[in-house]
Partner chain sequence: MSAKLVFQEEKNPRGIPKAPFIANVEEYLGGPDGAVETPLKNFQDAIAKYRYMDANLTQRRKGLEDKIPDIRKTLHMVEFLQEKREDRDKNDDLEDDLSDEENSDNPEKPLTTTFELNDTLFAEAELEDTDTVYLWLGANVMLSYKLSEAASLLRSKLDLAEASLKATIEDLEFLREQLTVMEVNTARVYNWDVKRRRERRLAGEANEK
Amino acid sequence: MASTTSSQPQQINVADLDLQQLSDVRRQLEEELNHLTNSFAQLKQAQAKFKSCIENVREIKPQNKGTTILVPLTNSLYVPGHLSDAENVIVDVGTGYYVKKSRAQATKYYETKVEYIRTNLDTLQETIQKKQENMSYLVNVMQAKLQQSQTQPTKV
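In the form predicted on its own, give the structure of the chain above, and only that chain.
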(Lines of atoms letter the chains of each structure in order from A and count residues from 1; the text may use other names and numbers.)
(Lines give C-alpha, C1' and ligand atoms only; values in the text may rest on other atoms or scores of the structure.)
Protein backbone atom coordinates (compact mmCIF):
# COMPACT_ATOMS: atom_id res chain seq x y z
CA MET A 1 0.00 0.00 0.00
CA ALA A 2 1.32 3.44 -0.94
CA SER A 3 2.01 6.06 1.68
CA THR A 4 -0.64 8.80 1.96
CA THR A 5 1.79 11.32 3.42
CA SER A 6 3.31 12.02 -0.01
CA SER A 7 0.31 14.17 -1.04
CA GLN A 8 0.88 16.64 1.81
CA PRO A 9 4.01 18.77 2.15
CA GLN A 10 6.32 17.63 4.89
CA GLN A 11 7.05 20.24 7.55
CA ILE A 12 10.63 20.69 8.67
CA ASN A 13 11.78 22.78 11.59
CA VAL A 14 14.18 25.35 10.10
CA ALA A 15 16.16 25.38 13.35
CA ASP A 16 17.26 21.81 12.52
CA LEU A 17 18.80 22.84 9.17
CA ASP A 18 22.44 23.80 8.69
CA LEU A 19 23.50 27.20 7.33
CA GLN A 20 23.80 26.01 3.71
CA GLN A 21 20.29 24.56 3.76
CA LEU A 22 18.97 27.73 5.42
CA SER A 23 20.65 29.77 2.70
CA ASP A 24 18.94 27.67 0.02
CA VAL A 25 15.56 28.09 1.72
CA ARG A 26 16.17 31.84 1.96
CA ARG A 27 16.99 32.06 -1.75
CA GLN A 28 13.80 30.17 -2.59
CA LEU A 29 11.73 32.45 -0.35
CA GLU A 30 13.30 35.53 -1.96
CA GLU A 31 12.38 34.23 -5.42
CA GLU A 32 8.82 33.53 -4.32
CA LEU A 33 8.52 36.98 -2.75
CA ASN A 34 9.88 38.58 -5.90
CA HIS A 35 7.37 36.74 -8.07
CA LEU A 36 4.47 37.56 -5.74
CA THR A 37 5.32 41.26 -5.52
CA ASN A 38 5.63 41.44 -9.33
CA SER A 39 2.22 39.79 -9.65
CA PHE A 40 0.81 42.25 -7.11
CA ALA A 41 2.13 45.20 -9.15
CA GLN A 42 0.67 43.78 -12.37
CA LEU A 43 -2.72 43.29 -10.72
CA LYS A 44 -2.62 46.87 -9.44
CA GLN A 45 -1.93 48.08 -12.99
CA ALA A 46 -4.83 46.03 -14.36
CA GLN A 47 -7.12 47.40 -11.65
CA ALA A 48 -6.07 50.97 -12.50
CA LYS A 49 -6.76 50.28 -16.19
CA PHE A 50 -10.29 49.06 -15.42
CA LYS A 51 -10.93 52.05 -13.15
CA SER A 52 -9.81 54.29 -16.00
CA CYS A 53 -12.26 52.50 -18.30
CA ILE A 54 -15.08 53.24 -15.84
CA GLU A 55 -14.17 56.93 -15.91
CA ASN A 56 -14.00 56.90 -19.72
CA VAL A 57 -17.45 55.33 -20.01
CA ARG A 58 -18.86 57.96 -17.61
CA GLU A 59 -17.42 60.72 -19.82
CA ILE A 60 -19.62 59.62 -22.72
CA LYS A 61 -22.89 61.52 -22.44
CA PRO A 62 -25.85 61.79 -24.84
CA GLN A 63 -25.25 65.54 -25.24
CA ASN A 64 -21.77 64.74 -26.65
CA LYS A 65 -23.26 62.89 -29.66
CA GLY A 66 -21.72 64.10 -32.92
CA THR A 67 -18.73 65.77 -31.30
CA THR A 68 -15.18 65.12 -32.41
CA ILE A 69 -13.18 62.90 -30.06
CA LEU A 70 -9.78 61.23 -30.03
CA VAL A 71 -10.08 57.46 -30.43
CA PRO A 72 -7.20 55.40 -28.98
CA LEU A 73 -5.77 52.85 -31.39
CA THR A 74 -2.88 52.00 -29.06
CA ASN A 75 -1.58 53.42 -25.78
CA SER A 76 0.22 56.17 -27.65
CA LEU A 77 -1.68 56.53 -30.95
CA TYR A 78 -4.98 58.41 -31.16
CA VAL A 79 -7.01 59.32 -34.25
CA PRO A 80 -9.86 61.83 -34.53
CA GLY A 81 -13.36 60.42 -34.70
CA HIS A 82 -17.00 61.42 -34.29
CA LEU A 83 -19.17 60.12 -31.47
CA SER A 84 -22.13 58.70 -33.38
CA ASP A 85 -23.66 56.51 -30.65
CA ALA A 86 -23.56 57.95 -27.15
CA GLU A 87 -25.68 55.17 -25.65
CA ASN A 88 -23.43 52.20 -26.44
CA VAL A 89 -19.72 51.48 -26.18
CA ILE A 90 -17.42 48.74 -27.44
CA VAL A 91 -15.85 46.76 -24.58
CA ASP A 92 -12.66 44.72 -24.90
CA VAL A 93 -13.51 41.45 -23.17
CA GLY A 94 -10.09 39.90 -23.77
CA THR A 95 -8.13 37.90 -26.34
CA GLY A 96 -9.12 40.24 -29.16
CA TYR A 97 -12.89 40.02 -28.64
CA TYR A 98 -15.04 43.14 -28.39
CA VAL A 99 -18.67 43.38 -27.31
CA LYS A 100 -21.17 46.20 -27.78
CA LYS A 101 -22.68 47.17 -24.42
CA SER A 102 -24.79 49.98 -23.08
CA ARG A 103 -22.96 52.51 -20.93
CA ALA A 104 -24.58 51.03 -17.79
CA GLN A 105 -23.64 47.47 -18.77
CA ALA A 106 -20.08 48.53 -19.54
CA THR A 107 -19.75 50.32 -16.20
CA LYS A 108 -21.11 47.27 -14.36
CA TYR A 109 -18.71 45.00 -16.32
CA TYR A 110 -15.68 47.10 -15.37
CA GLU A 111 -16.81 47.46 -11.76
CA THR A 112 -17.08 43.67 -11.54
CA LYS A 113 -13.55 43.37 -12.92
CA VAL A 114 -12.23 45.91 -10.40
CA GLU A 115 -13.88 44.04 -7.52
CA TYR A 116 -12.56 40.67 -8.72
CA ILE A 117 -9.02 42.05 -8.89
CA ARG A 118 -9.44 43.64 -5.45
CA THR A 119 -10.27 40.27 -3.87
CA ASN A 120 -7.25 38.72 -5.63
CA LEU A 121 -5.06 41.58 -4.38
CA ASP A 122 -6.28 41.02 -0.82
CA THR A 123 -5.46 37.31 -1.01
CA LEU A 124 -2.09 38.02 -2.59
CA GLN A 125 -1.30 40.64 0.07
CA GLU A 126 -1.96 38.06 2.80
CA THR A 127 0.31 35.55 1.05
CA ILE A 128 3.08 38.15 0.70
CA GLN A 129 2.71 39.05 4.39
CA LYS A 130 3.09 35.39 5.42
CA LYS A 131 6.12 34.92 3.17
CA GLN A 132 7.72 38.06 4.64
CA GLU A 133 7.11 36.74 8.16
CA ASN A 134 8.67 33.41 7.15
CA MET A 135 11.66 35.27 5.70
CA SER A 136 12.09 37.29 8.89
CA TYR A 137 11.97 34.16 11.04
CA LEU A 138 14.44 32.42 8.73
CA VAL A 139 16.89 35.33 8.90
CA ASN A 140 16.66 35.33 12.70
CA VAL A 141 17.44 31.60 12.79
CA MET A 142 20.38 32.11 10.41
CA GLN A 143 21.77 34.93 12.56
CA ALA A 144 21.43 32.83 15.70
CA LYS A 145 23.24 29.92 14.02
CA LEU A 146 26.02 32.24 12.84
CA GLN A 147 26.48 33.68 16.32
CA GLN A 148 26.46 30.21 17.80
CA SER A 149 29.12 29.01 15.35
CA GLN A 150 31.30 32.05 16.06
CA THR A 151 31.15 31.68 19.85
CA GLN A 152 31.98 27.97 19.87
CA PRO A 153 35.68 27.30 20.39
CA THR A 154 37.36 25.69 17.42
CA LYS A 155 38.66 22.16 17.96
CA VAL A 156 42.34 21.54 17.18
Second form
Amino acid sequence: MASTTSSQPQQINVADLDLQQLSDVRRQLEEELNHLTNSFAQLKQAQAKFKSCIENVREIKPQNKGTTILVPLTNSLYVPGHLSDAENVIVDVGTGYYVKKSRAQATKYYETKVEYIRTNLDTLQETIQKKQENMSYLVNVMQAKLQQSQTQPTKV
Amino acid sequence: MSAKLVFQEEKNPRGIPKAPFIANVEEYLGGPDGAVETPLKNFQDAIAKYRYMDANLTQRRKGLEDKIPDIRKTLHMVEFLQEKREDRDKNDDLEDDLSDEENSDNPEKPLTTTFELNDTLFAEAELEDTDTVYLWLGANVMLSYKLSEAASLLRSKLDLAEASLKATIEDLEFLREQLTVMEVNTARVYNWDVKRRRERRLAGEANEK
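Having seen the form predicted on its own, the form predicted in complex with the partner chain:
What follows is the entire complex, opening with the chain shown before.
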Protein backbone atom coordinates (compact mmCIF):
# COMPACT_ATOMS: atom_id res chain seq x y z
CA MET A 1 0.00 0.00 0.00
CA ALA A 2 1.19 3.52 -0.60
CA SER A 3 2.99 4.71 2.46
CA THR A 4 3.09 8.28 3.51
CA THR A 5 5.68 10.70 4.69
CA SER A 6 3.89 11.27 7.97
CA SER A 7 3.92 8.88 10.86
CA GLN A 8 0.20 9.18 11.44
CA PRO A 9 -1.93 6.14 10.77
CA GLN A 10 -3.87 8.27 8.28
CA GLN A 11 -2.56 8.24 4.75
CA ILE A 12 -2.08 11.70 3.48
CA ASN A 13 -2.15 10.83 -0.18
CA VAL A 14 -5.05 8.51 0.30
CA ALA A 15 -6.58 9.88 -2.84
CA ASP A 16 -3.92 8.00 -4.76
CA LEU A 17 -5.09 4.64 -3.51
CA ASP A 18 -7.52 2.68 -5.58
CA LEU A 19 -10.71 1.22 -4.21
CA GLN A 20 -9.24 -2.14 -3.38
CA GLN A 21 -6.49 -0.70 -1.27
CA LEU A 22 -8.91 1.68 0.35
CA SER A 23 -11.13 -1.16 1.44
CA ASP A 24 -8.10 -3.02 2.79
CA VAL A 25 -7.12 -0.04 4.87
CA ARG A 26 -10.69 0.29 6.02
CA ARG A 27 -10.80 -3.34 7.12
CA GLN A 28 -7.56 -2.91 9.00
CA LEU A 29 -8.93 0.14 10.77
CA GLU A 30 -12.07 -1.75 11.72
CA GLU A 31 -10.05 -4.56 13.25
CA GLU A 32 -7.98 -2.13 15.27
CA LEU A 33 -11.12 -0.37 16.38
CA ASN A 34 -12.66 -3.65 17.53
CA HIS A 35 -9.56 -4.59 19.43
CA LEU A 36 -9.38 -1.22 21.14
CA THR A 37 -13.04 -1.29 22.05
CA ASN A 38 -12.62 -4.73 23.60
CA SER A 39 -9.67 -3.54 25.63
CA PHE A 40 -11.73 -0.59 26.74
CA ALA A 41 -14.52 -2.86 27.93
CA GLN A 42 -12.09 -5.08 29.80
CA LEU A 43 -10.50 -2.13 31.54
CA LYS A 44 -13.91 -0.90 32.53
CA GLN A 45 -14.67 -4.32 34.01
CA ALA A 46 -11.45 -4.34 35.98
CA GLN A 47 -12.18 -0.88 37.25
CA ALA A 48 -15.66 -1.93 38.39
CA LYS A 49 -14.12 -4.85 40.26
CA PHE A 50 -11.73 -2.62 42.16
CA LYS A 51 -14.53 -0.23 42.96
CA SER A 52 -16.53 -3.08 44.44
CA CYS A 53 -13.45 -4.05 46.47
CA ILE A 54 -13.52 -0.57 47.99
CA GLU A 55 -17.16 -1.12 48.86
CA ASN A 56 -16.33 -4.44 50.48
CA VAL A 57 -13.59 -2.95 52.61
CA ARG A 58 -16.05 -0.35 53.69
CA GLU A 59 -18.49 -3.10 54.68
CA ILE A 60 -16.02 -4.55 57.15
CA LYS A 61 -15.76 -1.26 58.94
CA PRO A 62 -19.12 -0.47 60.46
CA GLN A 63 -19.77 -4.03 61.49
CA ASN A 64 -18.83 -4.81 65.00
CA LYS A 65 -16.92 -7.98 65.58
CA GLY A 66 -19.78 -9.85 67.13
CA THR A 67 -22.17 -9.83 64.22
CA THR A 68 -22.82 -13.26 62.88
CA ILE A 69 -21.88 -13.75 59.28
CA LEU A 70 -21.97 -16.70 56.97
CA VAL A 71 -18.42 -17.52 56.11
CA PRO A 72 -17.89 -19.16 52.71
CA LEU A 73 -15.58 -22.15 52.93
CA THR A 74 -16.06 -23.21 49.33
CA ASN A 75 -18.31 -21.74 46.71
CA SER A 76 -21.29 -23.75 47.93
CA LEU A 77 -20.51 -24.20 51.62
CA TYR A 78 -21.16 -21.57 54.24
CA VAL A 79 -20.63 -21.77 57.98
CA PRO A 80 -21.89 -19.27 60.52
CA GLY A 81 -19.19 -17.28 62.24
CA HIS A 82 -18.15 -13.76 63.07
CA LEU A 83 -15.41 -11.37 62.09
CA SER A 84 -12.32 -11.87 64.14
CA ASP A 85 -10.36 -8.99 62.71
CA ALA A 86 -12.29 -5.90 61.72
CA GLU A 87 -9.25 -3.68 61.34
CA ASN A 88 -7.18 -5.54 58.77
CA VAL A 89 -7.91 -7.13 55.47
CA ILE A 90 -5.73 -9.17 53.17
CA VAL A 91 -5.17 -7.88 49.68
CA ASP A 92 -3.88 -9.85 46.71
CA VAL A 93 -1.22 -7.59 45.22
CA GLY A 94 -0.29 -9.98 42.43
CA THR A 95 2.42 -12.58 41.69
CA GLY A 96 1.26 -14.69 44.59
CA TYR A 97 1.75 -12.06 47.28
CA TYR A 98 -0.97 -11.33 49.80
CA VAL A 99 -0.50 -8.37 52.07
CA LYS A 100 -2.33 -7.70 55.27
CA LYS A 101 -3.32 -4.07 55.25
CA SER A 102 -5.34 -1.93 57.54
CA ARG A 103 -8.71 -0.88 56.21
CA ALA A 104 -7.52 2.61 55.38
CA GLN A 105 -4.45 1.30 53.57
CA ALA A 106 -6.52 -1.15 51.58
CA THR A 107 -9.00 1.53 50.59
CA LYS A 108 -6.16 3.77 49.47
CA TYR A 109 -4.60 0.93 47.50
CA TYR A 110 -7.78 0.22 45.61
CA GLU A 111 -8.47 3.86 44.98
CA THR A 112 -5.01 4.25 43.46
CA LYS A 113 -5.74 1.30 41.21
CA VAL A 114 -9.05 2.78 40.15
CA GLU A 115 -7.40 6.08 39.36
CA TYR A 116 -4.67 4.40 37.32
CA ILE A 117 -7.23 2.56 35.26
CA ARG A 118 -9.18 5.75 34.78
CA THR A 119 -6.20 7.51 33.20
CA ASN A 120 -5.62 4.52 30.95
CA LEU A 121 -9.25 4.55 29.95
CA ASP A 122 -9.03 8.20 29.03
CA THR A 123 -6.02 7.67 26.82
CA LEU A 124 -7.70 4.71 25.20
CA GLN A 125 -10.81 6.72 24.62
CA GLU A 126 -8.83 9.38 22.78
CA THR A 127 -7.14 6.81 20.60
CA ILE A 128 -10.45 5.22 19.73
CA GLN A 129 -11.89 8.55 18.79
CA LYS A 130 -9.00 9.37 16.51
CA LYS A 131 -9.33 6.02 14.79
CA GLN A 132 -13.01 6.58 14.29
CA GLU A 133 -12.32 9.91 12.66
CA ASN A 134 -9.79 8.29 10.37
CA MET A 135 -12.36 5.67 9.46
CA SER A 136 -15.03 8.16 8.54
CA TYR A 137 -12.56 10.20 6.51
CA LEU A 138 -11.55 7.05 4.67
CA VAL A 139 -15.14 6.09 4.01
CA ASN A 140 -15.79 9.53 2.57
CA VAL A 141 -12.85 9.21 0.24
CA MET A 142 -14.04 5.76 -0.78
CA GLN A 143 -17.48 7.02 -1.61
CA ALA A 144 -16.05 9.87 -3.61
CA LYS A 145 -13.90 7.44 -5.55
CA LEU A 146 -16.83 5.15 -6.14
CA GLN A 147 -18.87 7.97 -7.59
CA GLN A 148 -15.94 9.05 -9.68
CA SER A 149 -15.43 5.63 -11.15
CA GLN A 150 -19.10 5.27 -11.87
CA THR A 151 -19.42 8.54 -13.74
CA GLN A 152 -16.20 7.90 -15.68
CA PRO A 153 -16.14 4.24 -16.53
CA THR A 154 -13.44 4.74 -19.13
CA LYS A 155 -11.16 6.60 -16.87
CA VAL A 156 -7.58 5.43 -17.38
CA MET B 1 -38.52 -46.33 -4.84
CA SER B 2 -36.46 -47.17 -1.85
CA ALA B 3 -36.99 -44.51 0.76
CA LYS B 4 -35.79 -46.75 3.53
CA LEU B 5 -35.53 -45.30 6.98
CA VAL B 6 -31.99 -44.67 8.02
CA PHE B 7 -32.66 -45.51 11.63
CA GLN B 8 -34.47 -48.72 11.97
CA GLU B 9 -32.07 -50.63 14.11
CA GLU B 10 -31.06 -50.65 17.73
CA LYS B 11 -30.42 -47.78 20.05
CA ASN B 12 -27.76 -47.51 22.69
CA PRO B 13 -28.75 -47.50 26.37
CA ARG B 14 -29.53 -43.80 26.32
CA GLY B 15 -31.62 -43.71 23.22
CA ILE B 16 -29.10 -42.71 20.57
CA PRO B 17 -29.98 -44.59 17.39
CA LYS B 18 -27.32 -46.83 15.96
CA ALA B 19 -26.23 -46.11 12.43
CA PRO B 20 -26.53 -49.12 10.12
CA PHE B 21 -23.52 -49.86 8.00
CA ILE B 22 -24.52 -50.43 4.40
CA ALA B 23 -22.52 -53.38 3.18
CA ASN B 24 -24.16 -53.61 -0.21
CA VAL B 25 -25.07 -50.23 -1.65
CA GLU B 26 -27.00 -51.58 -4.59
CA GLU B 27 -29.17 -53.75 -2.42
CA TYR B 28 -29.86 -50.87 -0.04
CA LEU B 29 -30.92 -48.63 -2.90
CA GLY B 30 -33.13 -51.34 -4.39
CA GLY B 31 -31.37 -52.37 -7.58
CA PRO B 32 -29.23 -50.68 -10.23
CA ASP B 33 -31.90 -48.08 -10.85
CA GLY B 34 -32.28 -46.92 -7.25
CA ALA B 35 -32.52 -43.22 -6.54
CA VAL B 36 -29.64 -41.81 -4.57
CA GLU B 37 -30.92 -38.36 -3.75
CA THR B 38 -33.32 -39.39 -1.00
CA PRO B 39 -30.93 -41.72 0.82
CA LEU B 40 -28.15 -39.15 0.51
CA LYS B 41 -30.38 -36.49 1.97
CA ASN B 42 -31.42 -38.81 4.79
CA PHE B 43 -27.78 -39.52 5.53
CA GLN B 44 -27.01 -35.83 5.64
CA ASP B 45 -29.89 -35.28 8.06
CA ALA B 46 -28.68 -38.10 10.24
CA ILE B 47 -25.15 -36.70 10.24
CA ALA B 48 -26.49 -33.28 11.23
CA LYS B 49 -28.44 -34.83 14.10
CA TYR B 50 -25.39 -36.70 15.32
CA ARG B 51 -23.30 -33.56 15.19
CA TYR B 52 -25.90 -31.64 17.17
CA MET B 53 -26.03 -34.37 19.81
CA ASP B 54 -22.26 -34.36 19.91
CA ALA B 55 -22.18 -30.62 20.62
CA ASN B 56 -24.78 -30.98 23.38
CA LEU B 57 -22.97 -33.83 25.08
CA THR B 58 -19.62 -32.08 24.88
CA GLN B 59 -21.16 -29.09 26.60
CA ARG B 60 -22.73 -31.25 29.26
CA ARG B 61 -19.49 -33.06 29.86
CA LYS B 62 -17.60 -29.83 30.30
CA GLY B 63 -20.19 -28.58 32.80
CA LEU B 64 -19.90 -31.79 34.78
CA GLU B 65 -16.12 -31.74 34.74
CA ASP B 66 -16.29 -28.25 36.22
CA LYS B 67 -18.83 -29.15 38.88
CA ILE B 68 -17.24 -32.33 40.16
CA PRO B 69 -14.07 -30.83 41.71
CA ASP B 70 -16.27 -28.23 43.43
CA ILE B 71 -18.47 -30.88 44.97
CA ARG B 72 -15.39 -32.83 46.05
CA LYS B 73 -13.93 -29.79 47.74
CA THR B 74 -17.16 -29.01 49.54
CA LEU B 75 -17.55 -32.61 50.68
CA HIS B 76 -13.98 -32.64 51.91
CA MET B 77 -14.64 -29.47 53.85
CA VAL B 78 -17.76 -30.86 55.50
CA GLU B 79 -15.95 -34.03 56.47
CA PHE B 80 -13.21 -31.92 57.92
CA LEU B 81 -15.65 -29.95 60.00
CA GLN B 82 -17.18 -33.18 61.19
CA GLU B 83 -13.83 -34.53 62.20
CA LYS B 84 -13.03 -31.39 64.06
CA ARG B 85 -16.26 -31.51 65.90
CA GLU B 86 -15.77 -35.10 66.84
CA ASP B 87 -12.14 -34.88 67.82
CA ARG B 88 -11.95 -31.25 68.86
CA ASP B 89 -8.35 -31.32 67.77
CA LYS B 90 -6.55 -28.51 66.08
CA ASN B 91 -6.19 -29.31 62.41
CA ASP B 92 -4.55 -27.68 59.39
CA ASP B 93 -5.57 -24.41 57.87
CA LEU B 94 -8.86 -24.33 56.09
CA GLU B 95 -7.57 -21.99 53.45
CA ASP B 96 -4.13 -21.86 51.93
CA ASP B 97 -3.77 -18.18 52.66
CA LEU B 98 -2.61 -16.47 55.79
CA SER B 99 -4.85 -17.71 58.49
CA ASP B 100 -4.09 -17.59 62.15
CA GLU B 101 -2.36 -20.68 63.28
CA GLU B 102 -2.22 -20.84 67.00
CA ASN B 103 -1.06 -24.25 68.05
CA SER B 104 -2.68 -24.27 71.41
CA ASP B 105 -4.09 -27.44 72.79
CA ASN B 106 -7.28 -25.79 73.86
CA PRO B 107 -9.94 -28.06 72.41
CA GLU B 108 -12.60 -25.36 72.58
CA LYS B 109 -10.71 -22.90 70.37
CA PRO B 110 -12.79 -22.00 67.35
CA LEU B 111 -11.33 -22.05 63.88
CA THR B 112 -10.11 -18.88 62.31
CA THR B 113 -10.01 -18.64 58.61
CA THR B 114 -9.47 -16.12 55.87
CA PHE B 115 -12.35 -16.01 53.50
CA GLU B 116 -12.87 -14.37 50.18
CA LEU B 117 -14.76 -11.09 50.11
CA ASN B 118 -13.82 -10.33 46.55
CA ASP B 119 -11.41 -11.44 43.89
CA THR B 120 -8.45 -9.75 45.50
CA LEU B 121 -9.79 -9.12 48.96
CA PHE B 122 -9.84 -11.40 51.97
CA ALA B 123 -10.84 -10.97 55.56
CA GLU B 124 -10.46 -12.94 58.74
CA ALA B 125 -13.26 -14.57 60.57
CA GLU B 126 -13.89 -17.03 63.37
CA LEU B 127 -16.13 -19.97 62.74
CA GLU B 128 -18.73 -20.71 65.33
CA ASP B 129 -18.81 -24.11 66.84
CA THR B 130 -22.02 -25.30 65.35
CA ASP B 131 -23.07 -28.46 63.65
CA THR B 132 -25.14 -26.65 61.07
CA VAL B 133 -23.78 -25.74 57.68
CA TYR B 134 -25.44 -23.99 54.79
CA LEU B 135 -25.27 -25.38 51.31
CA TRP B 136 -25.79 -23.26 48.25
CA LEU B 137 -27.79 -25.38 45.86
CA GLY B 138 -27.92 -22.86 43.04
CA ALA B 139 -30.91 -20.97 41.61
CA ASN B 140 -30.94 -18.62 44.61
CA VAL B 141 -31.57 -21.50 46.97
CA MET B 142 -29.59 -22.09 50.13
CA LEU B 143 -30.52 -24.64 52.76
CA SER B 144 -29.14 -25.38 56.17
CA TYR B 145 -28.15 -28.91 57.00
CA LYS B 146 -26.72 -30.75 59.93
CA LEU B 147 -23.17 -31.80 59.23
CA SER B 148 -24.04 -35.45 58.69
CA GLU B 149 -26.95 -34.65 56.37
CA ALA B 150 -24.76 -32.28 54.42
CA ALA B 151 -22.09 -34.94 54.05
CA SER B 152 -24.52 -37.55 52.76
CA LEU B 153 -26.19 -35.07 50.40
CA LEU B 154 -22.85 -34.05 48.95
CA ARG B 155 -21.76 -37.65 48.62
CA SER B 156 -24.86 -38.56 46.67
CA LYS B 157 -24.49 -35.47 44.47
CA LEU B 158 -20.90 -36.41 43.76
CA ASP B 159 -21.82 -40.00 42.87
CA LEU B 160 -24.59 -38.83 40.60
CA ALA B 161 -22.33 -36.36 38.85
CA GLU B 162 -19.57 -38.91 38.37
CA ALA B 163 -22.00 -41.50 36.97
CA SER B 164 -23.47 -38.89 34.67
CA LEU B 165 -20.01 -37.91 33.48
CA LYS B 166 -19.13 -41.52 32.74
CA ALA B 167 -22.34 -42.02 30.79
CA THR B 168 -21.79 -38.82 28.85
CA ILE B 169 -18.28 -39.84 27.88
CA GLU B 170 -19.56 -43.23 26.72
CA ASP B 171 -22.26 -41.56 24.69
CA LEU B 172 -19.73 -39.26 23.09
CA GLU B 173 -17.58 -42.19 22.00
CA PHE B 174 -20.61 -44.04 20.65
CA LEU B 175 -21.68 -40.93 18.75
CA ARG B 176 -18.26 -40.54 17.17
CA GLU B 177 -18.49 -44.10 15.88
CA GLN B 178 -21.96 -43.64 14.47
CA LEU B 179 -20.97 -40.37 12.85
CA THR B 180 -18.07 -42.05 11.11
CA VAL B 181 -20.28 -44.92 9.94
CA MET B 182 -22.75 -42.43 8.50
CA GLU B 183 -20.07 -40.49 6.70
CA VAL B 184 -18.67 -43.72 5.26
CA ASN B 185 -22.15 -44.69 4.07
CA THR B 186 -22.59 -41.35 2.39
CA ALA B 187 -19.25 -41.71 0.64
CA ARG B 188 -20.02 -45.24 -0.54
CA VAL B 189 -23.45 -44.38 -1.89
CA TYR B 190 -22.04 -41.36 -3.67
CA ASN B 191 -19.19 -43.36 -5.20
CA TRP B 192 -21.56 -46.08 -6.28
CA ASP B 193 -23.69 -43.45 -7.96
CA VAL B 194 -20.68 -41.99 -9.75
CA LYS B 195 -19.70 -45.46 -10.94
CA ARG B 196 -23.21 -46.16 -12.13
CA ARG B 197 -23.39 -42.91 -14.07
CA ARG B 198 -20.11 -43.69 -15.73
CA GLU B 199 -21.31 -47.18 -16.67
CA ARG B 200 -24.54 -45.79 -18.06
CA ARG B 201 -22.65 -43.21 -20.07
CA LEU B 202 -20.30 -45.84 -21.47
CA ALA B 203 -23.24 -48.14 -22.25
CA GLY B 204 -25.01 -45.25 -23.96
CA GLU B 205 -21.98 -44.47 -26.09
CA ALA B 206 -21.55 -48.13 -26.97
CA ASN B 207 -25.18 -48.26 -28.09
CA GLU B 208 -24.82 -45.29 -30.36
CA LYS B 209 -21.91 -46.84 -32.20
